[in-house]
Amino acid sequence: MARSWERSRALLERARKSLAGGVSSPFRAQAPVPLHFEDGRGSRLKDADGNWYIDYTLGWGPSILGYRHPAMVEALGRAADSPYTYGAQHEREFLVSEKIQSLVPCAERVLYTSSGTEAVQIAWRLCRAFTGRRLILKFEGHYHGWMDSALISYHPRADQAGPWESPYPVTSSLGQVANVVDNVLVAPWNSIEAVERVFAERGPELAAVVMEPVLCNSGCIFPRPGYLEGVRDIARRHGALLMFDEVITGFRLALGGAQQYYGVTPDISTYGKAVAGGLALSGVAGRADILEMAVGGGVAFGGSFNGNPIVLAGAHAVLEVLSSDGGAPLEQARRIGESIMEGLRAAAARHGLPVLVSGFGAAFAVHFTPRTELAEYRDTLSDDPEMLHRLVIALLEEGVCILPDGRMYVSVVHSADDAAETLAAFDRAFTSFGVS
């Protein structure tokens, strides 16, 4: 029996009369209708029509502890009984910073923002100020926020992107001023030769090379063996900084993020999403001599809500849970996710579907593609978006919620029973494709 989303449809129509587009982010405006949710517990969400889902969206990644985790409920309950913000110092600022220092290899200093986009902006400003250089090297398909200066060559079409060897820097939105591309160079990811070529041509002008160390925003693609180390060496040789955007991989791929997992320490990195378990906290961690420029070093930086007591109470709870028992909760998420990934591959093979599952246990993506492996953004242009769209809708009917781009996030509270239910739902969804 088809699920009803009538109340979500009605709420959307009401919202459209006051809220632009009826949603707070256009990424959420997805078919069959932007669902309105009213509750969540553990690994599951309840929509406004009373339907429950095993949830793998986790608020687009932040809810690493799932919903209503006891540690979060207790911490936020206590925080709610005190001032929500001071615009001044308080103990939780350094308690959380010290915890991040204990986990993240590059974290000699930490600073806080409210969003990942803001974190990238101050990180890029610091890189430019520290080096006295203007250019940032980024990679096709990597997402570093929606501001003009960073939203370049995120998801360019094949006819926009230019030659693989020297991609065109492509703006991604109406209203972006054309000259933002003057400050950014673009290269294909996962090619040491491409990075060497850019630095050979423009090295003295490059302040930093910036990347998602695992390309989570464009398919959950791993770096090739030796790639991160190679870029680290090239940047150092040319006097540029290495920056990791760990908004997704931070506290999810490993307790210390991708830099711990791969053993490659950047000069500076950005964080968000999982760090506060669903609260609006992001930040920057990095070398002391770089980050100290933001306080008395001539680099402008601020924010009324930076490091407020509420979000840092949440962050402290999240980091304590994730690091408990030697990191056992995150290991649990990894194991559950990997079991789902293997099950999906097997189910797709049984049904004769061209499905590739890429990523790691706590964050992976489903692709309908003829390819057997993915190495960089342009490889994802072979994906079949219509097949993926059909799968997303079919899974909603089966009570499983994944992101519209095929991503699935696994929390520390997803269970083996959740995994079994999820794989059964995928099997039924694949059957509806009528291929097997």
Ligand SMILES: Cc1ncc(COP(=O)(O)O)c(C=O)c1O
The other form holds:
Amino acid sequence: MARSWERSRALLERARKSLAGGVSSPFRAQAPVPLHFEDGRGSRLKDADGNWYIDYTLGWGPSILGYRHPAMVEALGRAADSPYTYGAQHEREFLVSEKIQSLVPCAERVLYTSSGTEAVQIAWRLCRAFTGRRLILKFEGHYHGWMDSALISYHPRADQAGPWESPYPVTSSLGQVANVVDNVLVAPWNSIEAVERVFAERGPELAAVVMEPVLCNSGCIFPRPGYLEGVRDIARRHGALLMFDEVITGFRLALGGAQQYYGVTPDISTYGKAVAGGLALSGVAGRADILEMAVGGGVAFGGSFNGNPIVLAGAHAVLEVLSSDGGAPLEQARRIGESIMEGLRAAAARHGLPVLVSGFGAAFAVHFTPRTELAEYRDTLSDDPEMLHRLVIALLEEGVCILPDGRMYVSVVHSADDAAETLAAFDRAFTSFGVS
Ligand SMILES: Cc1ncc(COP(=O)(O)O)c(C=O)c1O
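Rather than the form predicted on its own that you just supplied, could I have the structure of the form predicted together with this ligand?
Next comes the full complex, and the chain you just saw is listed first.
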């Protein structure tokens, strides 16, 4: 029998009367109804109607240890019985920054903020202050948070985006100050020639070139071989900084993120999501001479919740678990994720569906597309959103949660049994499409 999610619907109606839109982020206002959850354990979540799901949303990425991981329960239990904030220094701050320093290649210094958006804000300010330059080069389809200054050319429509070689910078929101586009240049990603061209024209004005090193916000697309190295080299030649936004790849693609995985060290990088396993921690890591500017170096920076003891207790537990046993937990997430990716490709082929699965095991995305390869954002404009939407709903009916854009995150506690159950659910969902 089709699920109706009666209680989620009723709770949404109640929430709507006091909470704007009834949800805490418009990204969550999903069909058929924004689900209310009331519990979770391991890799599974329980909604307010009592349905259990194998969860691949991980709260949009943060819950890398799954739900109620014993190490988190223990660390947060202790933290709950101590002051929640000092607004001053305490031991957990440097325990976590020392750990990050030991894992992340660029991390000569670390600073803390509370959301990825905020981390990008201070990182861009630092890049501009350090170089004395104004412009940031970003790429189409890359997401760096919802601040006015950064929400540019995230997912522009084809009729807004302009020529491929020189995309228009496109704002995404009503109320966003229009002249933010004066401070940002936009290029297609994964083309060294495009970056060369921008630097040839505007090099002396560019403070930084900024990217998701694996393009997770537009379908989990890999950099072409040599691309990251090439951009690293161009930025250096022109006196600009290279920034990786590792809010998704950090502590997930590898312990040291994309920069460790690809062996390309940026000057500065941003973190969020997985670093505290579901608590509100984000931060910046990078060269000491850049980050020291944020504390007494003339760059304004602050935040009541920076270095919050509770979230740092969570981060400490997460980083200890992820780095235990030589990094085996992330390796397990990768292996389970890859087995799902492979099984999914095979299932789609059996059902005659044009499905492309792209990503790296611990994070990947399902695309309905005629394409056999994705290299950048515009390639995803051939995706069929209607088919994806049908799949997301069909999977919910089958007890599997994935994100509305087709993304799937795999935690360190997803098991081979979860993978097998998930593939069976995909098979039934594909069958309901009635193509084969
Ligand atoms: C790459 C990247 N940067 C920045 C952000 C913004 O982080 P937050 O949602 O914590 O503000 C996100 C969020 O999805 C992201 O994926």
